[in-house]
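Only one chain comes next, encoded as structure tokens, the form predicted alone.
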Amino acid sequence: MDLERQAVERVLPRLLPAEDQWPSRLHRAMRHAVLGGGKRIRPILACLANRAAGGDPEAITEAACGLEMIHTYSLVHDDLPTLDDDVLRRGRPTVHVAFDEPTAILVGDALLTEGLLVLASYPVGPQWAAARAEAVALVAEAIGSRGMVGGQMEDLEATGQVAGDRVPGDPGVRLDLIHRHKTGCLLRASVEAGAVWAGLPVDQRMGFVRYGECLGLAFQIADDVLDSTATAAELGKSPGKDAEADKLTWVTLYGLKEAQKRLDELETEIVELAINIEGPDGALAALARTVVRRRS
């Protein structure tokens, strides 16, 4: 995983336009949006998933990092006032705050659309056209209405609803959804555009698919406990949001030692499915184990 994120952070920057070309402002908020920390999540899962698959990941690295830009898009537009309202992210100060807030707002709008941009000029040459191709519309359906978008829609519509078991419905079938989609579905698309750039085929992707899915739920699952359990200094962000917006989340919903128990079972059955597709103590194992035990 080192490797992977070495090569990340290595290519990402090349790839952001450069802060003095025009308009200048908007890209070094890019650019602070972008290279401010982070753990690179959705590329590395990429890269791994693409070795797995038989692929080489120094092949896809460029495409991977649009993947970042995709994810980073998503963070700068929760921060903002009129969703989460955070002043830190990666340990900085949010997009908002260092610049404004209708920069942030473009500064999003950028960041998905060169995410795409990337994803569909590499890996350059005509033998991967049909590899960039899917891999485009695979991630644009994750990160669409249906997919990551959705997810936050029905976030907002839960929110403020949690106290006094005011949420409409079912709210376990409802936290579920919101979990799937506004992080598990991008987290999915990044191990299946892995397989697809190494060039599986559809009918021999369900376990990476699967992987994908399991790891996005214990991914929220996580951020849902540290929530509730980091120090503004570990998570790089806010802690105590949740509660206090009244969230949504499974520690609002089910409580810490029932989250702990979920992410204990996920832990167990995403390891098992990375061995299903690597073996014993390959890197995909490893990074699930990560995911789960993280404190940032």
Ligand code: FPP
The other form holds:
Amino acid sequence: MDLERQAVERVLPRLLPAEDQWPSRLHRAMRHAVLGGGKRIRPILACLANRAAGGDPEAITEAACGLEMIHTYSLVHDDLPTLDDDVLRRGRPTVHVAFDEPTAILVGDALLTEGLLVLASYPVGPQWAAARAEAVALVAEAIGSRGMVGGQMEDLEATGQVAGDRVPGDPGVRLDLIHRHKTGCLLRASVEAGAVWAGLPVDQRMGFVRYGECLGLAFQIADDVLDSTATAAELGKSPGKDAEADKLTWVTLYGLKEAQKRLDELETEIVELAINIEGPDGALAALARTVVRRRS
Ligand code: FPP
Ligand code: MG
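The form predicted together with farnesyl diphosphate (FPP), contrasted with the form predicted alone above:
Full assembly next; the chain just shown is listed first.
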């Protein structure tokens, strides 16, 4: 896992436009957003899934970094005053605080676009053409209105930040829908893209997809737990925001104890799925454990 993280940290700065390249304010702000820390879970997941599917992660590091650029776009927009209004992210001032709000909107727009361009461009070479096309389509589908952005919309409606256009059903079902889309879709797509870059055909990817879905759910429940239990120093972002904004989360709906219990169940489930993919003591199981037990 450390090797993959180091590879991502080495490659990301090279994929982003240079600070002195026009328009330099935008490029400085993009680099502030992406290069200011972060756990790099999505590209690491893609690399680990790629190895487990028989690929060579070194060949796909650039492409995997496209996932981190797209993820960072979602964070920059999520932190905007009109959405979550957060001032701290990855232990540093959010982009709209360090720069300004219009710049932060454009940083998100540009990171999304550049991230997709990276997916469409890497790995380089005609032998990768089919994998590039498949990966870019599956990621685009995962982050669009029927995926991550859809989950964000449902989240806003559930919080009452925007007027909902349908009668909300059972809050538990709604919460599940939000988590599976807002957070789960990109995590699942990261795992699946890793398998695609390894050349694994669609009918052999089910185990990867299920691992990614379960991990996405666990990731978001852990996020909900941390929001109510961790400190700003641990998180690198302001805690306590969910209760303050009256958000629908696992903790606000079921309480901390239930959330922790569900997380433990999910950990067992995900580790089993990982073992099915790569046998015992594999990196996918280890990553699942760190995601569930993380403090940041
Ligand atoms: C933290 O990731 C991020 C989440 C828990 C996902 C939340 C979902 C969104 C922000 C989607 C919002 C969508 C739009 C379109 C605004 P992380 O803990 O991996 O963060 P890190 O990369 O900083 O470590
Ligand atoms: Mg937020």
